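Taking the form predicted alone, here's one chain by itself in structure tokens.
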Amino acid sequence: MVANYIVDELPRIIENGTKKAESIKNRHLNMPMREREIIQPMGLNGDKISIGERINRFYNADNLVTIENLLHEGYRGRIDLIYIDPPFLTKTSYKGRSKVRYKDTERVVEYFAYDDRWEDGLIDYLKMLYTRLYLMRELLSDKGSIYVHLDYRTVHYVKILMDQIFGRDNFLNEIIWSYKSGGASRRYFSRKHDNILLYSKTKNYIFNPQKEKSYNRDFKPYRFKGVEEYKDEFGWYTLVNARDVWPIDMVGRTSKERVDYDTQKPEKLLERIILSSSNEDSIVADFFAGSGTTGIVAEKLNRRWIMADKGALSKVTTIKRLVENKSLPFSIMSYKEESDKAGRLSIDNVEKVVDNKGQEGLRIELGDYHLNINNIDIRGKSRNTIEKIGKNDSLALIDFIGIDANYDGGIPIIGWQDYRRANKIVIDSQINIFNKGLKGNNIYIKYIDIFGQENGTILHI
């Protein structure tokens, strides 16, 4: 029965997700949002940076706001490469996670991140996912692709979606990728695999074949004329163009690259994808950022990016990661004012300072930081863990800062930030700037702290 409802609900799906994406394509902007600030990353040569449509995007908003903005905003038939990793119906809540000093001790805390429960199941999912799908072919150059990431709960039914939306015909694969992780059944074989369906918008695609290796019977050498070996520690084997099963691991828990994000996404399969389906003057897009991985891996290969993601986990999560990968500046984009229930940053003293080789800079005495933590879905242990700690060493719970050193009353530019890491928890309370001259008299420090909660202050020096 129930499978046969789904079945009789995919039309209703259809028209209904129809319709509401044509309505959203053709009316006026319903939420239009603007740039916060642009983050420039340091260690980038050069103070002077060009504001315009070469910098990437963050959209710390709800992905159909942004798809719409986008297309309001001269992004229709531009993007060449949409990779989306959207809920897989978990029924779950996730939590974040991060790592404080209280007294001489490190504990770690727990809180709300992101939910994948939906009020009618599956039902209601692929309702919200066709009508972003629909509308993100209208985002797609005419040589672009999407790829979407998914597992055994939707994909089959998701694929009927894509079927309507890209057509049949514009259908290339169905990328197994395979990993190893904890977890067994006894049940049933264990799931060890997700599935990613692959559609073209034309068949006018990018698509850049990958090579792979493939070991030899026995890993003895073959000798083919004309066939070139290559031997490893396994044995010889020859390079083939790559099939649609991946092997690859997957963020594990001693990874260099793990961030505490739970639905991370390896660094090796957006590479493979990325440099599959896109050239180095393509914009790749992420509608479901998560952890950023999308933009930290174009970033790398040289793609122009656009990432999307309304979690204040993710969000936090993505600025630390492309600061600490020395991005190129980009844009934070929200329809969001900042709120007054979000925490507060004290500055106890702002003065300019001369170092010993006469060059001069700013210091700045970092006070208390004023949490609302009524406004945190925190319980437990780990509440009252965050109760004393705002209590005895509140700037343990900043995440990061970052300083417009010559603010001129525009758009800041993030030219200097600080942040938490693996050997650094807590953010130092006196900050010294002498990397860039002072040329006014107003400084901005925009702050988040570890629940993802923002602001920002203005001071006169």
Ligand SMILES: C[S@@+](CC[C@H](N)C(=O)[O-])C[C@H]1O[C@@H](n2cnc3c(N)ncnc32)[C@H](O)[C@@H]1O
Given for the second form:
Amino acid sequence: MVANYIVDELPRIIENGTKKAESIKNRHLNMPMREREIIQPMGLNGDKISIGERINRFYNADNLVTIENLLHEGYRGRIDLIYIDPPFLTKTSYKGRSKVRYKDTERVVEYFAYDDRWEDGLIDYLKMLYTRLYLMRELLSDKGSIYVHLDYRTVHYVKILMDQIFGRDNFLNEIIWSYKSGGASRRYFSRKHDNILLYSKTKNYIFNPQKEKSYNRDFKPYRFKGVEEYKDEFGWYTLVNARDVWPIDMVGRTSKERVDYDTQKPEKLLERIILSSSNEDSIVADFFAGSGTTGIVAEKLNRRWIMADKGALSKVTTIKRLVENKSLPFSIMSYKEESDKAGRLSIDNVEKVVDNKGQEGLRIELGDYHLNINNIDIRGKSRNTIEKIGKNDSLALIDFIGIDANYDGGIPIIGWQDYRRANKIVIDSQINIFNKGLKGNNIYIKYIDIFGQENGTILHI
Ligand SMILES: C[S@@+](CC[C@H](N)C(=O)[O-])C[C@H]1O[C@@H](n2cnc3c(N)ncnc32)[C@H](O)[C@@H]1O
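Having seen the form predicted alone, can you show the form predicted together with the named molecule?
Let us now look at the entire complex, which starts with that chain.
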């Protein structure tokens, strides 16, 4: 019954989705986005790139609006690789977790990251994806390819949509990412893999074969002529071109990579994808960025990147990861005006100071953070904890703070940052900035709380 219904719906999804995508492609830009700020991570290794040349951008918005903006900004046909990891139709609401200081202890609070619940189930889900996939194809270069990361719930239906948009001839692989962690079932085989569909745009696509180990049987070298053999603790092996089954560990509880964003993908997985299907200086895009794994790995591999995610938690998680990684300067793009619902940070004092070497600097004393908890999707115990912290120790709720110490009234260039991390769960209330020559009298302070709510203040000295 249900299967028939979906089969009946597919032609409609394709026809209406194509019409919608074509009208978006051809209309005047509906919701223009703005560059809100440029983040220039501290400790960045030299001036590898001037701010004017940078491409790397995080769009904090729905990806349909993002893609429309990119088409208008001249990105049509310029992106070599798109990786997407959309929601999987799990009927779940996903969370992020933060350790926050509570009196002299630490508490873990959980709060909303993103929803994967769909009113009309699979049909709604496929409608959402079809229009976006159709428009992503426009952004791909002629050498480009796209990886669509799914699982058993939707892959067979999305394959049909992809065949329609990209052509069956351009279907290159269904990659099986196999892993071990997670639960097990007594009623069916344990589900321990995801499916990644790989399509190219044309036949002239970038593909750099990656090598993997292939172990010889019987722990002996084969000694084939001209074939190099190696040995490790598991036996003798040769290096062969990688297969389409990829055993890669998930980001587990104890993993160093872990940023406590549900559904975070391992860097190793992205590394293989980016190395295989892009070159240095290629633009790599991810329109369901989550914790920002694609941008982090693209950056490490000298690619340029564009990411989008509509979630507030995704934005703050990604910014912190990029700053920690000392990434090249990147822009935050959005169309929303600052919300008056966001929390407010009071500043107790700002002054110019001189250190013992005679260097001029700035000293800023932070006051309290005033948060309206009713604006946040947080329940139960975590809510009580946050209310108490808000009254007694409110700075513990600030996740990221960034400063443009020479603010010129234009787009802030955030060249100083502090943020909560595993070994420092509260930012300092006194900020000293000595490493930038101070030219003017205006300072811009941007702050984001642990829920991803952001705000900014201009100070005059
Ligand atoms: C499965 S997660 C991605 C995880 C990511 N690969 C990582 O390594 O962290 C899916 C993400 O898509 C975002 N998302 C869902 N629908 C979206 C939309 N229409 N526009 C932008 N982002 C969306 C969610 O906020 C969520 O962060």
